[in-house]
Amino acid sequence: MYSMNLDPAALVLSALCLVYILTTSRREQYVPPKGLKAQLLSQHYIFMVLLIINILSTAASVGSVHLMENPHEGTDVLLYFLLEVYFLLHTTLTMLFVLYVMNVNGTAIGRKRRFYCFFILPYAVGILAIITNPLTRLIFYVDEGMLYQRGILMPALYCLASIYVLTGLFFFIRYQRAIPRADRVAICSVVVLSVVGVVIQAIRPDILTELFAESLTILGFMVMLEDRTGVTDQTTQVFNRRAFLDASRRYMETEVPFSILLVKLMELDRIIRLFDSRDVDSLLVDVARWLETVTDRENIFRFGQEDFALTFVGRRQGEAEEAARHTLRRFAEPWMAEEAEVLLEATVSVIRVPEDVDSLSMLQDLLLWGYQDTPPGSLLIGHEELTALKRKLAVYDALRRALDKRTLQVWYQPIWSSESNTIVSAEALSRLFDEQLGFIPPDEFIPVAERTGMIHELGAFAFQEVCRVLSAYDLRGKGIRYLEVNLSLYQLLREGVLEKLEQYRAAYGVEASQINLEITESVSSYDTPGVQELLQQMRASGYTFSLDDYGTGYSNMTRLIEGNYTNVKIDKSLLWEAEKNPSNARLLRNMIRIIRGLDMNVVQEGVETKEQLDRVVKAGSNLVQGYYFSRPLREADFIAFLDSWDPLTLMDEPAEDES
């Protein structure tokens, strides 16, 4: 009857797959999603149904073949029943197979009801034909010898199956970028294997290979797509960061809108220090289990050590926001760790895709470091705060582009000497212009550079630009004694910074005395011995230092004396406050006179008017920087400014300081 029958092997193989899934110790008991819609859009749920139906379909086929090979009187009804079951289940298997592939790449999500009406239509036609087959005998029939025979509409049943295969193939190719390359290769391989088995049996009805090929396909899906050990967080048993990124990629590539409820645990390091690691793990498990009351486990991800992300697919922003408020209320109550109550603080926010973020890279940046500056305590990040975080990400991207393409600019603001009435120096200032964001002020991109570590590249770029300008122009012949370059604490903390600066300087043949390094008072007072030793080494190499923003913080006179600074730059805010009341004016005047008495230069920043100039010069400031002389200038404009400088510009004597 059959020259080859692989159905028993298919039954054993499928049964082993089911046993493995249900009993493996690496996987917790599977909890199906709640609701029919959620189940139909769950990749793992569809796979489980697919596997069970394949087992039942194969069992029906094995039983029917056994009855045909061992006919007995009175078994014709049972044989017909098994064949009916086989065709009903096998037709369902084809439809579920395509639905599974569409779930893998996310194309099943977000489809309207109309789509699914058309999607199920071929299936409904096939099922109707099978149900009515006892009357029509158009699909199959059993002859007098109890042998299965194909009906005239059997090719039509194969055509209906082909419609589903072609539909799945279309969505697979159309949205292939929605899944990783390895998964694409896996799907192609097993689909080809399945098609080969179907084609062989269609051409040679005496060779039963179709079910075995389909069982091999299911095995391939289980091994390559359904093994959750690589996408499961081992502590909490919810999905991990990789699974979250895969899911987000699927939604974005298939243009499915979704919302992310981010729960970021604050000060988890403090909890780790207080309790045993097992108690901390138990606490995290409790958090994960509670989050399952908010949404299905299929939609919960542990994105990082302190971060959980919950996804709400579709236009469910209101549901996500309500879940956020509910979560925040829970974190206002204590959790249990080592039989002790622990108050966990959490930052909770809702991120809408694509309204708030429209790319996977932007989403990763936002989740990884966008919340670093959030204040302590549990709080809900609203739309305005999220907009500010997005702005920081945009600035980050702009700075990254500028550094990569070397489009960052260094401008120079002249510094005037009251003693010689000439321009004797200039401060090098980084300027960022972006095609998308336009001009980005330094007080925006400098903090971003410091938080992300790009301050090292930024500082190196500015230093090299200053060296290039000093090498390209005879600035000493134009009266410039040195150029000032800002140096941050983050740069000083990196090993080998002095060696790098010396390397850059030597490449341009610039003397160290031509460069003055500006550091803030907070950097100068940093108590790490390594930093103080490094500053001494830099001075020994010939660099001079300016103390920047003096007077804005805790101005320690002892540190000022010990710092051996060439210049002390007084912040513009002190000058502007001095114009408002006599007390601030006396403070400014006395501060300038004390610093000058210590044989250090005073650079007064922020001078914009003749009255301000007269005030600080009368008080003793010998160097002045501000808009009164010039705004920061591009390189070419700065050189032109030096060439056109006319000392007669300041012929008038400064007025007496009336304060």
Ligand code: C2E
Second form
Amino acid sequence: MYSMNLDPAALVLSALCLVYILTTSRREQYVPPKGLKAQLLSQHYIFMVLLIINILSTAASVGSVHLMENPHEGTDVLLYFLLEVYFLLHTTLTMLFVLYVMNVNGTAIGRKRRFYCFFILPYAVGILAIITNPLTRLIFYVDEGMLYQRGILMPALYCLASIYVLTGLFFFIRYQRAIPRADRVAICSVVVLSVVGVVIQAIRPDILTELFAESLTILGFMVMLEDRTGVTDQTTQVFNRRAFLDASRRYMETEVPFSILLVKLMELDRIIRLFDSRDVDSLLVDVARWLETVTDRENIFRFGQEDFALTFVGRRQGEAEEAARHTLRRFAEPWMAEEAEVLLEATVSVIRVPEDVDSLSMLQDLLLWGYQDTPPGSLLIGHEELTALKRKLAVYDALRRALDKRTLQVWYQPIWSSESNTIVSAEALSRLFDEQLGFIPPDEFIPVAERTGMIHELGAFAFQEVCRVLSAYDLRGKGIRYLEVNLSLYQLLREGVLEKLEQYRAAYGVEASQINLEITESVSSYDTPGVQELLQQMRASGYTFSLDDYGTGYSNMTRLIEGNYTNVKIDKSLLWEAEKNPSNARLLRNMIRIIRGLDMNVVQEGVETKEQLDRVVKAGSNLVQGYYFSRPLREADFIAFLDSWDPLTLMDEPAEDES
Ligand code: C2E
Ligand code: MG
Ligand code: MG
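Starting from the form predicted alone, produce the coordinates for the form predicted in complex with this ligand.
Every chain and every other molecule in the complex is listed next, the one we just looked at coming first.
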């Protein structure tokens, strides 16, 4: 009767799949989500249902074929029943197939209820036709010889299946970027296999290939898409970083809004030092298990050593924020490690996509190092802080672009000598103009550069620019004795910095005495072994130094005396404070006097008015820098400024705005 029957093989194959998936460790890893909606959106859950339905429908098919081939063993009622079951399950299978693929690429997520109503409609029609078939005999019937025959509406059932396949295909192509290429290839190849099986059987009803092809497809899904070991964090059994990025990409590509509740454990290394690694692991497991009380495991990811992310798909920002507060309350309580109570510090925040972050790379950057500066203690990152973090990331990108394209600029702010009434030097100041962000002040991008290590590149760039300018113009002839370059302490901490500077200088044929390096000292740097020796070596090479921003932060007298600085630059804030009351004024005067007494030059920064100039010159400041003389100028403007400098035309008003 059937020239080829692959149904029994299909049954064995899918049964093996089920055994495999239930017996491997993956079973422990999978905790089915709670609630129908969550289950409909769980790829793995749908897969399991798909697998079971496939087994049942194959079994029904095998049974009915057996009855047809051995009519004496059963009744036509039994055969009819088995065929009914087969058609019901098999129609369900087609619909689930498509739902599964739509879950893999994320297009099933975040759809409106209306979508699902439409989606279920052809299925409902099909099911209705099958249920009423005993009366209508439109789909199939059993003839007198106890043989199954196709009814006139059978082609309609195939059409119905095609609607699903086409829907799946549409979403698959429309959102193909939502899933990695390898997954796309996997889905394509196994689905094609199914279609071939179905087509063969449609054309040649005596060859039963459909179910076998479908079982092979399911096997393919299992091997290629359902292996969760690669996407599971082995310690905590929640999803790992890769899964998190895959999921985020999927949501972003399919334009599904979602909120990420980020739980960043701070100072985990402190805990690691206190306990052995097994205890730390069990602590992390405790945290993961607790997070499962907040949301389903399917939505929990551990994407870094100390970072967990919980996703709330759809517009569920309120829910995510409530969960954040709840989580923070939990972290106020101790956890147990080796029978000891430990407090874990966590930074908790909610990131909304696409409102807060609109690209995968931005999300990654934010998660990677955006939170490094947050203060100790458990805290909730609010919207304002998140905005500040994002700004930092944008500044980072802008600086990266500027360094890559070499569009960073160096401007020069003249420094005036009260002794000669001429411009004797200038400070080189980096300027960043970004196409998107506009002018970004150094106070913003220098800390970002220091934080991310770009300061080395930036410092090298500024230093080379200064060398270039020194070699391009006869600045000595214009009265300039040296140019001042800011040197970050981070630059001093990197090995080989002096050699690098020497190379650049040599390349432009500039003397070390033409360059003065400005450094701002901090307590930590002063105590860092090697820094003082390095400064000594640099002095020996001919560089001179300015102590920048004196009077703020860490400056102290001993440092001043031991430091061997040529210039001390008094911070502008001190000058501005001095104008407010007499005791501050006295402090400034005495400070200038002491520094001058130690045979160092005083450079007063931030002089904007004639009164300020008079005040500091009277107090003994021999060098002055400030808007009163000039704002920082572009290279060409700076040269023009020097050429046109007329000591008699000291202005009363500050110079024009630089940007
Ligand atoms: P700084 O080294 O203390 O530079 C002096 C700052 O005071 C400059 O700010 C300058 O524009 C500003 N200034 C000068 N005169 C006046 C004045 O009369 N009134 C006011 N309100 N401000 C005045 P800028 O250029 O914004 O730079 C800020 C800081 O960024 C610098 O402070 C320096 O620490 C850092 N920086 C700038 N360029 C570089 C660089 O190439 N490398 C490094 N490591 N740091 C840099
Ligand atoms: Mg400076
Ligand atoms: Mg300064």
